[in-house]
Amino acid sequence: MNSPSLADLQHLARRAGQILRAAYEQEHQIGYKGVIDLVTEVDHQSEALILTEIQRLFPGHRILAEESGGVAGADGHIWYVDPLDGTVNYAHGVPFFSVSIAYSYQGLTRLGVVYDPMRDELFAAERGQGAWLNGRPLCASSATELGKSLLVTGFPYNAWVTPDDNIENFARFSKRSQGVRRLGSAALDLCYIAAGRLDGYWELTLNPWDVAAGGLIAEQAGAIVTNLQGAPDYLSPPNSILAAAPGIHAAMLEVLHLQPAALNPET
């Protein structure tokens, strides 16, 4: 059974990105998967292109995709596809969204690509080989002090009804860092960690297609990427993730495990 190259993923991501860019700021058919969880016709168009091409070029591979659920296939070859990460941004005309594609072989993510079509920024990584932005090597931040770090996070789509809404963590880190951003695309958040634009990122509950590619890119750029318990598996439920510069990962993990009473920023 054939395996893809990094160039295969890059080509797919660029083609899907062309669909997103062409329809940007047009009228969209918006559906709701939850109270604030949107989907547009462009999500489906992008995903249809990617899945069709994977099935044509790599028949028999298993695909996990956000909108369709994916395609059954060999568990040894798994693709993780998010055809439009940042749909809420996209639907509102906010130019921060991406296409995310990862390939896993025998349980280990080998290739990952995240494409931002509005900036024409293609982030890519191959396990053991490094990570790149438009061909330029990436390196995570050298930050060593949480108080001088710029962080990013996201909130669950069921934040209205769940106690695990991430608000308390947001408050904690806001009082212990230079600031916390909420940008709206987990895949790009991770790539910005890889590029050293941001120093740390955490989120409580995601899906594997949200973070498989970006997580690999951040890892290969030198960031430490774990779940919120500090273990290396962030692709298993509940798909929590912490990606940070090596110099602040432990400090972020400590803050995430503080008890509610320990909100004093001097501690």
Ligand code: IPD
Given for the second form:
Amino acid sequence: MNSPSLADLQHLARRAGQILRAAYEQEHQIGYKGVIDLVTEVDHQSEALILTEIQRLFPGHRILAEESGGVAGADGHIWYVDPLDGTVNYAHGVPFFSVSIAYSYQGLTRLGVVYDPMRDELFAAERGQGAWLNGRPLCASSATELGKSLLVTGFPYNAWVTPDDNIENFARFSKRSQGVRRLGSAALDLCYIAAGRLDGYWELTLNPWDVAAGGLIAEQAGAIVTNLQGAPDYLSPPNSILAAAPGIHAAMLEVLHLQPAALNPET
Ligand code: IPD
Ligand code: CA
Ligand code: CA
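Would you mind giving the form predicted together with the named molecule, to go alongside the form predicted on its own above?
To see the whole picture, the full complex is given below, headed by that same chain.
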């Protein structure tokens, strides 16, 4: 069966990104998948283009895609497609969102691309070869102290109703770091870790299409990427992720697992 090259993914992500950019200032048809979980007509247009092209060029491959569910196919070749990561930003006219495409062969993510069409930033990685931003090599930050680190996180769409709302973790890290950002695109959050712009990122309850490409890009740039238990598999349920500069990954894990008594020793 035919396998893609990194250039194939880059080309696809750029084409989908053009759809997002072209429609950015238009009024959107907003659909609700949940109380705060939005979808626009542009999510669907971007996904349709990506799926059509993957099926045309790589027939028989399996595709997991956010809006349609995807396409059945050989388990050995799996694509993870998020046609618009950052839909809430997009729907509000906040220019921070991306297209995320990853290709996995025999259970390992091999290629990953995340494209930010508003800044024309194309992040890409190939397993064992490195990670690049518009062709320039990426390197995660050399931070070694949490107190001098800038972090980023996100919150799940069921945050109104679940105890796993990530709010307490946000408070823990806000008191131990330079700050915690909430930018709104998990795929770009991971690329900013890869670029050393941010030092650490964690989030709970994601989907594989949110993090497959960005996770590979962060890893290939030298970041440590695990789930919140510190284990390597962040693509299986419950799909939590911790991506950080090697110098602060252990400290972040420790903060996530501090017992409440250790947080308020006087109580
Ligand atoms: C969401 C974004 C957001 C993250 C959410 C994701 P979507 O993806 O990546 O940053 O916090 O958990 O679901 O819905 O915009 O594709
Ligand atoms: Ca997403
Ligand atoms: Ca999406």
